[in-house]
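First, one chain by itself: the form predicted alone, in structure tokens.
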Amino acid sequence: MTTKRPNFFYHLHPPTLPARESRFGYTFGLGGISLLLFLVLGVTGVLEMFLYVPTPAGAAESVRQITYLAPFGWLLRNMHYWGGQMMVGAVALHMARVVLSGGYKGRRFNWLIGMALLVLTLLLDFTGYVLRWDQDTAIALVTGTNLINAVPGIGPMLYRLVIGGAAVGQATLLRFYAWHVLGLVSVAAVLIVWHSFRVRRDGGISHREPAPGPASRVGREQLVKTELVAALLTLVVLVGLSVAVDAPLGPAADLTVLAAELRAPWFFLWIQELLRSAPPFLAGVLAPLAVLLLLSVLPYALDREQAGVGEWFNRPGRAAQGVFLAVLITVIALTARGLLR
């Protein structure tokens, strides 16, 4: 008689695990659904390859051929770019669960290593924003490469280094392209596995010590089968608004003709409601910076008790808790500003 061997999936979680925290409504599945939606965006993305062309004079033209002339290309490219505006989501709620529920006690560097995830999350939105090639990015590339110009003493190097010269042009498409489809890429990649690794490592999900007995653990297999569901349901939800909303698509992009009103990308509209009322570098640099670096420290700052783990809204980390809440607060009250101009 032989017995059956758990699949990879198993191999990601322990063998057993607190029953409350096998539950949907713990974690939400945040994570697991941020790994696939970076696997479909992966997957839709390989395949546009074959049609776009990185050049300013074709990059606008193949766009609408994939969406236009390519079989099934206009739910393709509707499913990676709502796959993207998914993934920002999903990865600021991850992050949200997890401060909220003392996640990151004893797990404080990967804390940090999912900070960077979503640094790297929102820069390859920002790059694949860009290769759309139409006046909307052309309005966004332009204001946001002018903000690093704005750094004093190193800012025109960084300027001149991001876009590939002295003005955004032929060599700026192929670099965004460039770390879109690779450099971005494999960079998020390797530290999702490492963030992965260490969460089991660790243990599987961060967790609060159960009762004593038995009854007090589950098998994996039920995490499993939940994780499952929430992809599933994750994927219906991704496929019916790529059926039901185009991914937008402007006229090509000249550079010589930018609108007076800029127009950033949502999750980048806080930074553009900033510097309505700001000077740029410290509103569309110094802030920014400020935000991560006060995120990054929450852990090591304001929160360095173990107690608490696994405890919605623990007492010991109300302060970062109270930090997180009020800088996540006010993007989401400057963002609804920005849409509703």
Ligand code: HEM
Given for the second form:
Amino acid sequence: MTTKRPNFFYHLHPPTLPARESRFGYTFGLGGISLLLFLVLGVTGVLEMFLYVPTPAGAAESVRQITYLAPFGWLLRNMHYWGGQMMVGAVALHMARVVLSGGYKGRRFNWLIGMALLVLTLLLDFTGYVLRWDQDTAIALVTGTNLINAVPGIGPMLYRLVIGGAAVGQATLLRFYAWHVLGLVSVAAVLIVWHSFRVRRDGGISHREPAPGPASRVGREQLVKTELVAALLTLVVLVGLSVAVDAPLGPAADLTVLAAELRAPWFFLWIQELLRSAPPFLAGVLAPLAVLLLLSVLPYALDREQAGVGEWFNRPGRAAQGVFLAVLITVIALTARGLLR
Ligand code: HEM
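Please supply the corresponding structure for the form predicted in complex with this ligand (the preceding block corresponds to the form predicted alone).
Expanding to the full complex; the earlier chain stays at the top.
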């Protein structure tokens, strides 16, 4: 008789689990989808590294070569680009599912790891966007990093640290490249493993109390089946988008020519909209930090109750749900206003 050695797969997939945990209609597989997209981004990103040139003179041209000259380079680049946009969406929806179903109850530390993953996902998308080094991305970088200068006292020192000198140039691109392909990815990979590990440590995916009896439990193959369906759907959407719509690429950046009206990447458009009506430090630094802090403390300050775990729109979690939805709707409305300009 063979005995199965314990491993990470079995840790995440116990022999039996409550039926509801394994149902697509509860988690929508969104955590797993975020993980799958992270893996796809890793593979396509490593392949792009063989041709990408991280210099201001060569970056945009090398991206053009990947797109038009390398065999299936267009597909590779489009999958990396769309994978990044889909990951931001999947992580945000996963977070919404967790809040609205009381999934953070009894799992507050994992909520904080999740918050760190949200920040890392946005930073990965932004650093990747800059690597294109075309006119749009480089000017957005100049404007975005100028916000750091607005921090009182330590602003100028932080600015030099981020861009690697007195002005945006070769050192900046190299720094963003290193953070994108190594620094941020490594930290995100470690946190994703920890986050997944904690799901089981916290008693598995949230379920209604009291925990269901043996009759409502299913085998691990049910969970694997749900994961496979979610993975297949994600890949179909990702490949479909990548075949249908090309990732953007403009002319190589010329930092001496400032664009009249530049647009931030879509996931930071809400900050750009705030900047139109408030001073840079308030709108570009304090407001985003306040939003992150507010979301981080939701399970600590607004809903410390275990009751309602695993229940959509549970009563004890109403205040937390209200604050989360207010933040989400404001961000979506500002983003839409930015897109429609
Ligand atoms: C790279 C990003 C992320 C990945 C790969 C990821 C992955 C996962 C996975 C695989 C699960 C279990 C299945 C599921 O609930 O769908 C999970 C659960 C969870 N995640 Fe995430 N997650 C990410 C981001 C976040 C964010 C941004 C938050 C919130 C701030 C968060 C908070 C949680 C919590 C509290 C649970 C337990 C939920 C429950 O038991 O119902 N995660 N995550």
